[in-house]
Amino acid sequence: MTDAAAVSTFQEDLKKRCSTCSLRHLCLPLGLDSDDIKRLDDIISQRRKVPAGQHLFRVGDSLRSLAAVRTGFFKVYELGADGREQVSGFQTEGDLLGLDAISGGAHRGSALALVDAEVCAIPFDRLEGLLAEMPGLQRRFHAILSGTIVANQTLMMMLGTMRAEHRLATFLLDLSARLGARGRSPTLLHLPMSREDIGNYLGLKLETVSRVLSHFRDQGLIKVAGRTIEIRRIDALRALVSGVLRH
């Protein structure tokens, strides 16, 4: 390898470390000092590319590693008794995949890449060792687990009490906030998931999703161009959702 190639390889490797990753304020390293981040860096076994349309893991696979999403978008889903998909979430940069397998040692659902993606593989047995030794990392990991529980509870409340327009407004606002936290536009949403997947996640039929989006468009709340949605009146969407939550 030439000197120039060696420097290029080193620079590329440096970009992929937790200590220099632009997502460290969202992912496991949040709140850790430089020494602790280095220890976390040391256990990350590989950066794995997952092409669009391929699975990171499938239901029943044994838990070997958790995966921190560096780039891309994943659909996480389970299979019902009738074999139908039930979408349980959409995960993107900075999110941690594989938490569902911790209790039983095997994945309860599957994670499908919606676009070309890359993840950091974190061997769970080595992570457990660090959690016992690093209180800061343990607190951060517990916060991620707690956030997952809260998100699931919010989804159950939404499915049980909200009308279709409120569910879709909540979905758009949540996605807007998540993308904004990642340095991307909170009002220009490029949706990698299909409307059918959105409906599956929200407990709505495909035609209902299309109808509500058209209604939002006619009200001037959003502009729709294929899978790109521009939020034009985010305060109105927030008012729609907050009015439901107050009742």
Given for the second form:
Protein chains: 2
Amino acid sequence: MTDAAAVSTFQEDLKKRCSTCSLRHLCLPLGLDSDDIKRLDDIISQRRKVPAGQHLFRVGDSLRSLAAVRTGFFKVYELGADGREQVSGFQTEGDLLGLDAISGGAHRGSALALVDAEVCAIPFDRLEGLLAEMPGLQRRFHAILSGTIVANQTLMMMLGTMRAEHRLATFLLDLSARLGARGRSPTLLHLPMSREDIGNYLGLKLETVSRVLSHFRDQGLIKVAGRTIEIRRIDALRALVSGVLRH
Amino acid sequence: MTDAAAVSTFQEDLKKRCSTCSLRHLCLPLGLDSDDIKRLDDIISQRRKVPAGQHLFRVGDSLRSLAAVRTGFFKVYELGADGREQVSGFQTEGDLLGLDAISGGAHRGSALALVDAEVCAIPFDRLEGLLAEMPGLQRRFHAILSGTIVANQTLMMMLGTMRAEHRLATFLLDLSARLGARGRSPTLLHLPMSREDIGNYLGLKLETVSRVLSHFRDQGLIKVAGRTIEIRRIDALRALVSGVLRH
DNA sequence: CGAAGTATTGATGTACTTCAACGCCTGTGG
DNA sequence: CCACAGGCGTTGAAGTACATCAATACTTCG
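Okay, that's the form predicted alone, but what's the structure of the form predicted together with the DNA?
Let us now look at the entire complex, which starts with that chain.
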């Protein structure tokens, strides 16, 4: 077996592991050699189950590990000065949790499992060591951090300028795209969070969320059955967001 | 001269350089040795002037360098699908520009100098190389990226839940704190941006910004003279934000 | 089944927007 | 020097999108 073939085999092996571990976006395609793969594998092989309703971490917990979501759904929220809750995001398969804790060393928010979930724990100190030695991984990690900044800015734009309908449409399309990218149905969504959580995330009240969903349903854009939503006319939702049907 | 003393001297030297270069937050305190300092110094020593009204970069420009603001004031904004502008932040002395471009390699927004400005350019490929070799610098850089995420989440919370008065108060306090941390007056603010820019950033219309500022003025919280604002009762602004005077 | 949490829908209230008029400042040309 | 134009900011009046309050239905689970 040639070296190249050996590397290739190892990469295939890693791909499988990462696939089951929902770490595709971190692991691939990095151009790793076999040693690198072993060491990365050691680090990311720790797993942890989090039952529905339990926290993966809470505000103030010190950062030991980042977590990559393998299965399930998390809600990350913060508490304002006056105790009000603010949902800052929903994480599912393939998403990383804990990035906000890198600055400061302690978690800024709490991560609650909305359904039974499993995560891969990535000890941060060991990851830092690997980053220094693996330029491809370093680049990928920076891209993830930067990508999180971009995603937040997109949400900011939404909260700053969009009307309720646009917000909901954007939310549904974003979820659809993320689930689709992970091999799930992009049209049949099982939202594990309440209307109130959605509203909180989008800067709306739960009644408004409900009303807008009903409105979409009446227009034939979606089909609503409790927390299961089927997107029927994704093109129309996109048109709504991009302003073609504005006003 | 002992090694320790040599290092200390070099750090002092770096501190001076970085101070003039507004890079204190990147350079210190890292525990660098003399070689490291030289190499970092090489990288960050490139400067560039940007006259008022000109762009440092525009959407789509490929990322060559990050930029640390030395003097002046920038507005970073993006264009939505329908062409509407969305201001995503104001950067001044000591702030880094271009972090959102790390993922994707191209700038997601445009950076416009609101007044004559000067920046230090930090070639990104060379910075990446240094990060791999300098653990302290790597950690600091990750902290900055993560800190940007946190700052954006704070803004998100603001846009999602706060009322107009709270937004303006938060905006003024944030600006005051940032300027104060860089040795400028925390109470006498020269805002180089228009009311429209402020409103855009905060998710409000320019008339609302004007009204709220007038309201603050009538309450004796601030003194307004065009784009110069003097904070007179910073405690009252803080109380407003923290919800003590809610409703 | 009953109870509690969650979702939908309606009626009313309000914070912010929109539309509009006017004042202030800066620069430009006669 | 004054006249006038064009930006920017302030203030008022009317409109609207969303919040709030409230009643009813659905869903889940002991």
